[in-house]
Amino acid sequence: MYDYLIAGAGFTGAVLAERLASVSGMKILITDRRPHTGGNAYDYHDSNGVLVHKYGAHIFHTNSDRIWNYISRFTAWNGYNHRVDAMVESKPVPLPVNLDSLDALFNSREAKDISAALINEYGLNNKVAVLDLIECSNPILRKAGEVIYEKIYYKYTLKQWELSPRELKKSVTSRLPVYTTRGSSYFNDKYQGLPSGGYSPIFSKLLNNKNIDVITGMPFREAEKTFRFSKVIFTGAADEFFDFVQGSLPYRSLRFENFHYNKSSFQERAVINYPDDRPYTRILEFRKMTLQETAGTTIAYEYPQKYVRGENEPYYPIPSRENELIHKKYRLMADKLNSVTFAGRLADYTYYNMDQAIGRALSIYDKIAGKKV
C-alpha cells in the first residue's frame, strides 16, 4: 500500500518524490511510461562515449537562492555559461539581441545611432520586445525592429510554432526581447550551469531512497489497475487523464537526428540557431555544454514539428485563447478530485523551465507538508 502513486519521472514528480519520501516519510510508487527516469531532461552517453541530451539542449538556470541550494545537494555544477548565436547570412549574431548584436546586423552608423536611440528611450541595461520596438514612435528604432524581427525572429518562430510572432500570445513573444546592454550570456540568472556528471544520476539520486519504488515503460493507467495507494500525483497530460471529454490540448513537438564527428569542434558555439528556410531551428554541439573531453564530437539537428500522439513527445503547450479555455475547463474538473493533484508542463499547460518544475514541485510539498511559505 503507498501513500503516493507518482506518474511521471521528470523533475516534478522526481522532486516530490524524493520530499514526501525522505522528509515526510510516506511510500512512494513513481512511474513513468517511458523506459527512463529524468524526463526531458533525460541525458546518455552515445556510442561513441558523448554525454548527449535525448530530449534537446538543457541548461539549468535560476534566480532562486532555494531551488539552486535544493538541488545542489544532488549534483556538482561545470560552471557552463550558455552563449548562442544565430547565423544570419553567414554571420554569427549575438543572441538574445543585444547592443553587440547591432553592430553585425547593420553597419556601424547604424549601430551606434540605434544604440544610442534604444538606450535613450528604454535606458541602459533594460529589455524591450520586439514587437513593441516596432511599434515605438522613433523611426530608427521602428525600422530596427523590422529589421531584427524579419532577420532573427519571424522564420525562426514560424518554424518553432507553425505561427507568426504575432499570432502568439504576448507571454511567448515577450521572450523574443532586445536587450539595451552588451554582453552575449543568454541567461542573466544568477544561478546557471550543467551538472558535471549529466542529469541521470541526479534522477537516481533523488529516486534512491528505502520509501521509494521506481517503474519505467508503464503508462498511469496500468499502474493504476496494478497498485494500492492512498493519493496521486499526476504530471501527465490533463486531457488524456480525462479521456479527452472536453478535447485535446495542442502541443509542438520536436525531432532530432544525430551526427558523430572524429573531430575535437564543429562549430563555434554549443547552441546556433538557424533564422532562415531551412527546416531545422538550429544545431546543438553538446560537448560545449557539457565540457566533456572526448575525441570526437556529437551535435543534433533540431526539428520542430506538429505532436502526434502515441508517434512523437509533447514539449510545448501552445498558448492561445482557445487553449487556455479547454484547459481551465479540464482545471476544474481536477479541482473536484481530492485524491489527485495536477502538477508539471503538461498536467498545468504551461511551459516551465527546469528550475521553475523543481520550485512548482517544492511549493506542493510546502502545501502537502502543511508548511507555511
The other form holds:
Amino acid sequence: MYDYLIAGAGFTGAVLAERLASVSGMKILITDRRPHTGGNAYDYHDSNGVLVHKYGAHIFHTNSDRIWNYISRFTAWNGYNHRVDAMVESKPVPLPVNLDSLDALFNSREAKDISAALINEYGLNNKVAVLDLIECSNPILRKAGEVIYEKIYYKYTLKQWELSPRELKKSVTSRLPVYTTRGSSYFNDKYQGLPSGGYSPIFSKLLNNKNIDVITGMPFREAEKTFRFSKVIFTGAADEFFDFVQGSLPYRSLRFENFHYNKSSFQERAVINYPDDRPYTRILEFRKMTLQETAGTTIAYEYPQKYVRGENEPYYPIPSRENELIHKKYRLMADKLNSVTFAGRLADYTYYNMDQAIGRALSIYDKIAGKKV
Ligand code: FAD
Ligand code: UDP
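Next, report the structure of the form predicted in complex with flavin-adenine dinucleotide; the form predicted alone has already been given.
So here's everything in the complex, that chain up top.
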C-alpha cells in the first residue's frame, strides 16, 4: 500500500517523490509510461560515447535561490553559459537581440541610430518585447522592430508553432525579448549551467530512497489497476486523464535527427537558430554545452511537427486564449478530486522551464506537508 502513486518521472514527479519520501517518510510509487525517468530532461550516452539530450537541449537557469540550492544538493554544475546565434542571411546574429546584434542586422549608421533610440526610450540594461517594439511611438524603433520581427521571430515562430507571433500569447515571444545591453547571454538569470555528469544522474539520486519504488514503461492507467495507494499526483496531460470529455488540448511536438562527426567541432555555438525557410528551427551540438571532452561530436537537427496522440511526444502546450479556456474546464474538474493533485508542464498546460517545474513541485509539497509559505 503506497501513500502516493505519482504518474510521470520528470522534474515535477521526481521532486515530489523525493520530498514526500525523504522528509515526510511516505511510501511512494512513481511510474512513467516512457522507458526511463527524467521526463524531457532525460539524457544518455550515444553509441559514440557522447552525452546527448534525447528531447532537445536543456540548459538549467533560475533566479530562485531556493530552487538552485535545492537541486544543487543532487548535482554539481559545469559553469556553462548559454550563448545562441541566429543565422540570418548566412551571418550569425547574437540572441537574444541586443545592442551587439544590431551591428549584424543593420548597417553601421542605422545600428548606431537604433541603439541610441533604444537606450533613450527604454534605458540601458533593460528589455522590451518585440511585439511592443513594433508598436512603439518612435518611428526609428518601430521600423527596427519590424525588421527584427521579420528576420528573427516570424519564420521561426511559424515553423515552431504553425502560428504567427501575434496568434500566440505574448508571453511566448517575450521569453526572448530585445535587450538594451551588449553581449548578453541567452538567459539573464542569476544561476545557469548544465549538471556535471548530466541530468539522468540527478533523477537517480532524487529517486534513490528506500521509500520510493520506480517503474518505467508503465502508464498511469495500468499502474492504477495494479497497485494499491491512497492518493495520486498526476503529471501527464489533463485532457487524457479525463478521457478528453472537454475536448483535446493541442500540443506541439518535435522530431530530432542526430548525426555524429569524427571532428571536435561542428558549429560555433552549442545552439544555432535558423529563423528562415529551412524545415528545422535549430541545430544543437551537445559537447559544446555539456563541455564533455570527446574526440567526435554529435549534433541534432530539431524539426517542429504536429502532435499526434500515440505517435509522438507532447513537447509544448500551445499558449493561446482558446486553449487556456479548454484547460480551465479540466482544472475545474481536477479541483473536485480530493485525492488527485495535478502538476507539471503537461497537467498544468503551462510552458514551464525546469526551475518552474521544480518550484511548483516544492510548493505543492509545502501544501501537502502543511507548511506555511
Ligand atoms: P515532463 O518532463 O514532460 O515529465 C512528465 C512525464 O510524465 C513524462 O516523462 C511522461 O512520459 C510522463 N507521463 C505522461 N503521461 C503519463 C501517464 N499517463 N502515465 C505515466 N507517465 C506519464 N527547460 C529549461 O529550464 N531549460 C531548457 O533549456 C529547456 N529546454 C527545453 C527544450 C525542449 C525541446 C523542451 C520540450 C522542453 C525544454 N525545457 C527546458 C522544459 C523542460 O523540459 C520542462 O520544464 C520539464 O521537463 C517539466 O517537467 P515535468 O515533470 O513537468 O514534465
Ligand atoms: N523565437 C523566435 N526566434 C528565435 C528564437 C525564439 O522567433 O530565434 C520565438 C519562438 O516563438 C519561440 C519563442 O521565441 O517559440 C521562445 O523561444 P525559446 O528559445 O524560449 O523556446 P524553447 O527553447 O522553449 O523552445
